[in-house]
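Next comes just one chain, in structure tokens: the form predicted on its own.
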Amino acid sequence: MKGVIVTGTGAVRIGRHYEKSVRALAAEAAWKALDEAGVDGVDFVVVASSLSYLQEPQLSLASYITSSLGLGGARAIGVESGETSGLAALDVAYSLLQSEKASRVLVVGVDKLTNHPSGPTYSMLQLLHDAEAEAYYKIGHAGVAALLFRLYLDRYNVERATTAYWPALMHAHAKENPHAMLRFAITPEKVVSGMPLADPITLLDAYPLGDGAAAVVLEREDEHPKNPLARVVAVESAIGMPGPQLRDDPLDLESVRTVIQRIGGTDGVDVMEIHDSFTIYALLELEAMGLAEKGKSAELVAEGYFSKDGEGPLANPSGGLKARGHPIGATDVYKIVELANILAGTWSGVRRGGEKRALALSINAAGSEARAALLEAL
């Protein structure tokens, strides 16, 4: 197996970038990554984007982003896999390098969620779910999560106030993240009393709508890259049922269980970035990953188990989707940017120090698909 090394990273602070196009955002992140890697050319550019294909009057987006970067000699590949698009793009890049079809690959993730008013954007986000079931009946992105959240609270007799410690922790972490959209603290009490979105979910349980772009340069280790930051050990994926109503247990994220098994488990993982578009998904993922017993993840979070000074892996030092933001196709690439810099010791945000092994996990919708990547320090 050929070693694959992250050598350059770049990211735009997530926000409402009305004045910047998708291509401009992608270029800003890409040039930062190329500059950090100390290179001016690549063999492939792999572009992850999701809502862009619904919002932008542009197909073949990857080729146009590549040419706008002045990388006319590079090959371009576009990847769309819903909320897991960024890790899908990483998987493609990893495979290109492992197969020796490429020596250097630029991965770019980009999406704009503010090109249209919130109403049409939320309608587009429904299409992350099965278009023949949840999306067809217009239950909504938050609606599906709310049904799972209510079932979770009732089945395990979990206090709503206990679950609110997750978003509070995310905001505490995001304050230190230069890429984060919501850099302010909140209390668990404020989460519970927030504006309802879909009972029991409140506004502070959900991710903000924002625009973003992130990029990483990957190189083969045997090419002796100039700026080695971290090694990509493995990238895996797993398919789940199209919707939670089709699972034997709606609260069992079987796609997460499978992808964690395929990647080798969580032993030795010091830091992780998981998918928390809504609070309930973070809680269910921690349990599916084997890091908490069924119905006990919220309690562990409230006790500080996944915090900087806790005994478990440090969870979402970026602030997660909840507070860093979730520009869909770019989100997973942000995770790789952040984890690579933590492992390299160059991260300016929350970290413990001395991290050796990192995990990025993503799901689409309510678990229809899961992807994971394992990184290690050099």
Given for the second form:
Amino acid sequence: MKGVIVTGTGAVRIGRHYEKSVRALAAEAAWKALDEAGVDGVDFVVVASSLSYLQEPQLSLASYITSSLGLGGARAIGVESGETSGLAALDVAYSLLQSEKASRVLVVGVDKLTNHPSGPTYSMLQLLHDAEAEAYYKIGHAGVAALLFRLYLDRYNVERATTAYWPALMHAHAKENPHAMLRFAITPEKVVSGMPLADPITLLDAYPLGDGAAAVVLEREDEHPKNPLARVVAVESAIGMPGPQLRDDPLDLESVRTVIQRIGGTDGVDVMEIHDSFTIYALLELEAMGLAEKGKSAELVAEGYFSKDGEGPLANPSGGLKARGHPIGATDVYKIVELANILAGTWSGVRRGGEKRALALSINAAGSEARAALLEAL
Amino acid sequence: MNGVGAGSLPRWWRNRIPRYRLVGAKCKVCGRIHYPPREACPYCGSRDLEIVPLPRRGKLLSYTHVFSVPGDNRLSTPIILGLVDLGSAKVIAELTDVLPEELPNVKEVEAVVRKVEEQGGNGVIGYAIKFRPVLQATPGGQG
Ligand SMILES: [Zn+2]
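Okay, that's the form predicted on its own, but what's the structure of the form predicted together with the partner chain?
Below is the whole assembly, all chains and molecules, this chain first.
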């Protein structure tokens, strides 16, 4: 097995970049990553994007982005796997390097969510769900998560207020993250009293609609890269039932259980970036990962178990999808940028210090697919 | 860009039977039923499926009012969604004929065919199954 090293990282602060196209955002992140790695060319560019095909709109995006980056000599591959597109792109890059088909690969994740008003954008986002099943109805981006959230609160008798500590923690972390969209603190009380998006989900339980791009350069360890930051140890994936109504227990994220098993468990993980598009998914993931008992994750979060001074792995030092932001196909690449810098000791945001092992986890929709990557310090 | 399904006449047409009649697919290998019918059984992968009618009444497991409604038409805000357990299969669908204050007490729902889409370039008016509260109270039951 060839070692695969992250050698360059770049990220654009997530926000409403009305003045910047998908290509401009991608260039900002990619050029920063290439500069950091100290290289000016790559063998492959793998572009992760999901909504660009509807928002911008542009097909065959990877080739257009690669040529606009000035990397016309490179080969280009586009990857669309919904909210897990970024880790799918990492999987492709990792395989190219391990198979020695490439020595150096640039992964760029980019998406815009603000080219249209929110109503049309919700129409696009609902297509992350199964368009032949639940997304036949106007479920929007939050409808299915809301059904699961109410089921969870009812079944486990969890107080709504207890779950609100997750978004509050995310905002506390995002305040310290230079590329986070929402860099301000909120109280758990404000989450509960927020504007309803799809009850019991309020605006403050949900990711903001923002544009972003993030990029990483990956190189083979045996080629002695100039700027080694962290090692990619494993990249895995699993698909689950297409919709939660097909699961025996709609609250069981079976794709997360499978991907965590495939990647070798969470033992030794010091820091992780998990997928909290909506508060309920963070809670269900923590339980599916075996880090909390069923119905108990909100309490652990509220007690500070996953916080900077807690005993569990540090959760989402970036501020998560909730507060760093969630430009769909780009999000997983942000996670790799953040975790690689934490492991390299070059992260200016929240961290404990001395982190050795990091996990990135993402799901699409309500768990129709799940992906994970393990990184370790050099 | 309007709601999902808008504009495509062939798509509405090919979905008309499961959408109007509430039929699922039963796997002849593992015996499990799913909705709407898929190409293969999502539980065991078998391609040996038969179309079966689903029960038209079920239990309401969860619900939500979606205010972040897709599309440009805000007149229909909010959309009420439910997770319904029909016994042999679970379904996510719209709820209808119910007031917000009634919802917490709704336990049983039944299927009706209603309009879900009235837009799109081809003037498609789409119908599908929705669920409404079971109207008549069961004598001696809890309503
Ligand atoms: Zn089967």
